[in-house]
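Single chain ahead, by itself, as structure tokens, in the form predicted alone.
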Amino acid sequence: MRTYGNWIDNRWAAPSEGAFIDSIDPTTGEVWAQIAGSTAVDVDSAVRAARTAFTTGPWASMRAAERGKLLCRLGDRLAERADDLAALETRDNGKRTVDILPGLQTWLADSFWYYGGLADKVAGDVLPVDVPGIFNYTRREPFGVVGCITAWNSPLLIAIWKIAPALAAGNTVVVKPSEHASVSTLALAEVFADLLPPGVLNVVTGFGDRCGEPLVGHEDVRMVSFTGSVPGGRKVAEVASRTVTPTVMELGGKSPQIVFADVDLDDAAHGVAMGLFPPAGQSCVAGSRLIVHRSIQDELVERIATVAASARLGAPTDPATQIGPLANEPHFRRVLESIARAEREGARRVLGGSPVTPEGTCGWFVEPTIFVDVDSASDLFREEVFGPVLAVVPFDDEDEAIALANDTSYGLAAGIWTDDQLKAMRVADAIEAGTVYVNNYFTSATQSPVGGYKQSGYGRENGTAALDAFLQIKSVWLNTAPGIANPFPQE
């Protein structure tokens, strides 16, 4: 077993207190690691870290052009290192092994050459002000010391997006994981120590109001991006809020998938399952609402259920494993609890809905689980479950199902599945959503946008739009007119 420290200047760092936080494996139930459990004092040395480096030293000093060629070196070192931590984060935080690597070693790799290739496009605007004699120009400058907060359910992949744009645009940043889960961002920033410069990067561990808080809330950083539940953004919000801190916030949500009675049911039962049931559903985006026309409801369901039932629940190690297990016994113990309280308030299950303990494992895995009979204004159908569990509710027409898709607070991701691809786009306009996803599911790129309406957040990961998130815009006026007017001529 392993203890680790925080990772600040480039070095391990022991916490202020010398409590440590047990991390378990989800998979055997046992501790497998310690992380540090910090205070505001180890945040202070953090930020303090980050700020000595953004303000003096080499990076201080770095060209953009420089910046993006270190930037790509980042991404061919991830790819490098892809298996080592694919396996830290399986064991930490349960997700599949092969849903993991493949990302590491391509598409989030990515993210780093990619935000490597835009950190010297990082331009202004001449502006044509109606001033006579003045020449007006804006600049985008890096915020200085960026806190970035992220979940369980991820760790790696939302780290590295908020780390590569927040790089790219000049600025240092300090990371808090998820008490659940650190480990793997931990050694993500040792991977990395000997190319970046001490204290660009840094990663201090704890709890919430102990750790997180103190991020927030610090006078030297400039900046938050979080990504984490809605309680937990209300709570970041209004810590930032006390010293103006702006924010972008990658919330939660309970996406529908709409599915209309022109579409191949085969495909629709496939792409529907695929959008829950994969990582347990343990997605933000993940689309655990169905919204299907009254007319194939029960057709649909059936060849959905045969799917999910026929999934492989295992050990998130073993490359024959379908579906892992619920990241940690908390969590698994409010799944169980969501499923009860649905019966109890008169949804049939049809599916699932018991935990099951595949050999070898500790037994933190929920089935595949669907709900029909389901009230749209119960909370199975409008609260994040944030578990392998489908709510069924039929729809007879399109303005119906539109309505009952934008009928939540959230506004995360929705699905449509139609063979219409006018009605798909006229639906896709009318949805409140930050990402609709037509005939698919779960897809992702590192140039598209990621981002919540409504309660789900606000501002964007991904894209051109996650640089401008990390840049604050300062405008410049030049006066080119001989001399200055007595502002108080007398006569």
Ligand code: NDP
The other form holds:
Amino acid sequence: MRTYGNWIDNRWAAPSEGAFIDSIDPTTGEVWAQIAGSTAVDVDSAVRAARTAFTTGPWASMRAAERGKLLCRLGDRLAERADDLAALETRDNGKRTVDILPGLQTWLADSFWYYGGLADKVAGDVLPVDVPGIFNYTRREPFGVVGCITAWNSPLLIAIWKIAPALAAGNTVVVKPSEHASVSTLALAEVFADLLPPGVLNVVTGFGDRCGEPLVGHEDVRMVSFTGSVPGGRKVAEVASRTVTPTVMELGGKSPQIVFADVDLDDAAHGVAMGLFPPAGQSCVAGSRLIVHRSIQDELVERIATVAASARLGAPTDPATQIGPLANEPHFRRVLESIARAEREGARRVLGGSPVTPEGTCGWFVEPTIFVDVDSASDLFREEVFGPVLAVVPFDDEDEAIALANDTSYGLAAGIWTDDQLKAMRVADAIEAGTVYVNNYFTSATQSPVGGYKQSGYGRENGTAALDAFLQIKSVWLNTAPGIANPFPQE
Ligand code: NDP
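The block above covers the form predicted alone; next, return the form predicted together with the ligand.
Next comes the full complex, this chain leading.
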């Protein structure tokens, strides 16, 4: 079993208090690694290393084109080492290896290639200011040290979506992953060690309050990008407000999938099931509210139930497994509690709802679960379960479907299933969410921005918007006229 320190200045550093946290494999329930339980002292070391790298040394003096080439090499390295990293992430959070590996080899490596290409294309503007004798232009500059805090469901994806644009913009980075799944992020930093100058990418691990908060509140951290729950985001925004540190918030969701009566029922059943169950509902954009036309509700629910019930639950390393475990025991218990609460609220369970223990596992698995007769005012319809639990509510017309979809404090994503493309565009316009999928779900590409409306957050990842988020704008005023008039002319 390996014990990991913090990754600071391209070296392993023991935690200042000598405390370690067990990292538990959700497939077996066994402790498989230990990570540093860091405090403000460790965070300060990491931030100081990042600050030094930002202000002096090779990173500080590197031309943007060179930085871009370096990022491209990081992409190559990520693709080369994807096997090892995917295996570590599967141990860490139970995500199926087949779901992690192709992403690391292709579109997550793309992040480094894409932002590498953009690194030397960050341009300011010359503004047509209407001030005689004045020339005005803007520069877009990095913040300095940025703090990145990530969730446990997809630690590498979330970290890479932050690290690649942050570095392309010229910042240096300190990442704090979730203490439930930190190893893959530590390994990523180690894999990049011979490519990045010391201090450019640092990782400190530990609990949110003892390690995350000191990072957010550190006076040399000039910007924070956070991915996690709404309560976590609120806390981080509160701490950041003390130093007036700008934040990007990528938070939770309770995303609707609207199914109109004109669909092919099998396609819609496959689509709705695909939009929730494969990651056991542990995706921020998981389509966990089915809003379905009343005329097809019973038939569609039956077909979704048939598809979901056929899924093979098992060890996430087994290529035959179709749904893996929940990522950690506290979360497994929370999902079961949400199911029990849904029943107390009067929803009718038509599929699943129980824990299962596939052979060779410790049993943090929950069957794909479907509830009908769900009250749109209930917790099940309104609160994120982050598990394989579908809440079904019928609608009678398009306006009602839109109203139900928007009747939530979240606004991360939505799915629309219809054969009528004009209706799809009309409904997509009316949905209050940062991402809308029409007849597909979970699709993502480096070029296209991702982020939330309402309490699902603000700021964007991916696309040029993510690069902008890691840059600040300076406006420079040049006087082109000769002489400076005395501000206090004497008569
Ligand atoms: P949390 O909000 O509990 O934690 C997220 C991260 O914040 C963890 O690293 C956590 O550390 C840290 N943290 C917690 N409290 C603080 C604090 N006071 N100060 C600083 N850092 C803190 O979320 P989960 O890890 O449970 O992740 C699941 C959530 O993430 C879901 O709501 C999901 O929807 C959302 N998510 C959103 C995505 C998006 O792109 N919009 C993508 C993926 C997930 P620790 O674990 O030690 O508490």
